[in-house]
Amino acid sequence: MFIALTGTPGCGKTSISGLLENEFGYRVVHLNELIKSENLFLEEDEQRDCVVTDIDVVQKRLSAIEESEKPVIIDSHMAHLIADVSIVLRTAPDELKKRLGERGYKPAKVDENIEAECLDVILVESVENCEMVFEVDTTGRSMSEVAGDVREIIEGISSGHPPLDKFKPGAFDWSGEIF
C-alpha cells in the first residue's frame, strides 16, 4: 500500500519521511527527489523555479516498486495525486512563511505556497483523489510529536482501524490569513 506524506512546501514531509524512514524503518520514497533524479518531468519551470512533473510516468515508475506488509510511504507535495491514502500536513501560515524564508526561497513562491496552505489546495486535491484522508497539524510541535501521530495513522491503517475522527480533515481554516 502507497501512503502520501503531503503538503504544502514548508509542512515538514521530509523531516518527518527522515524520521519515519530512519527511526522507525519505514520504506519511503522521496518522490521529487526520485523524479529529478530519473528525469521524470516534462520540463524546468524557471520562472515558477519547479519542474513540470509527467504523473502517468511517476505512477509507472512507482508501480514497479515491491510492495510488502509495510506501507511504503510516498513523500512529496503531489503524493497525493499516486496513493490510496493521504496524510496531509498543515502548518499555520505565519510560521510556514518563516520556514520558507529560512529556505531562501524567493517572495513570489513563499506568496504561492502560503496562498495554497490558506485555500487548502493539496487537503482539496487529496479528498478529490484517494480513499482516505487524514490532516496533521505540524504548527509549534516537534518534529517527533508529528512522526508519532503519523505514525498512529500509518499503524491503524495496517491493523484495520483507522483513526478516522481523531485526524479528521477540514479541521483549519486559514481562509482568512490570505494576504
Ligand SMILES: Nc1ncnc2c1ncn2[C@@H]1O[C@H](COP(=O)(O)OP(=O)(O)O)[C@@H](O)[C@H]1O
Contents of the next structure:
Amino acid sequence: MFIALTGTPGCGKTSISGLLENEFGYRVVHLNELIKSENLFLEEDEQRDCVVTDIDVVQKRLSAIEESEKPVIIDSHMAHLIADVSIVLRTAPDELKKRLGERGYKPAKVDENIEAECLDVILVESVENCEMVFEVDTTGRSMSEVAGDVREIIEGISSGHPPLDKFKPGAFDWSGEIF
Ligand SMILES: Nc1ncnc2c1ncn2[C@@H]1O[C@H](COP(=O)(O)OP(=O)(O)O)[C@@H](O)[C@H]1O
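Here we have the form predicted on its own; I need the corresponding form predicted in complex with the named molecule.
Below is the entire complex, every chain and molecule, led by the chain shown above.
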C-alpha cells in the first residue's frame, strides 16, 4: 500500500518521512531524489527551479517497487497523484514563509508556495485523487509530535481502523491570508 506524505514545499515531508524511516523503520520512497537520480523527468524548469515530471513514468517506476500489506510512504509534493491514501502536512502561512525564507527561496517562489498553501491546492488534489485523505498540522509543533500523528494514521489504516475524525480534511482556512 502506497501512502502519500504530501504538502506544500517546506511543510516537512522530507523531515518527517526521514524520522519515520530512521527511527521507526518505515519504508519510505523519497520521490524527488528518485526522479533526479534516475532521470525520470522531462525537462528542467530553470525559471521555477524545479523539474517537469511525467507522472505516468513515475507511476510505472513505482509499480516496480514491491507492494505488500506493509505500507510504503511516498515523500513528495505529488505523491497524492500516485497513492490511494494521502496525508497532507499543513503549515500556517507565517511559519511556512519563515521556513521557505530560511531555505533561501526567492521571494516570488515563497509567495507562490504561500498562495498554494492558503488555497488548499494539495488538499483539493488529494480529495480528487485519493480514497482516504488526512490533514496533520505542523504549525508550532515538534517534529516528533507530527511524526506521532502520521504514525497514528498509518497504524490505524493498517489495523483497519483509520482515525477518520481526528485528522478529517477541511480543518484549516487560511483563505483570508492571501495577499
Ligand atoms: N513540526 C515540524 N514538522 C516538520 N518540519 C518542521 C517542523 N517544525 C519545523 N520544521 C522544519 O521545517 C523544515 C521542513 O523542511 P522539509 O522537511 O525539507 O520540507 P518539505 O520536504 O515538505 O519541503 C525543516 O527545516 C524542519 O526542520
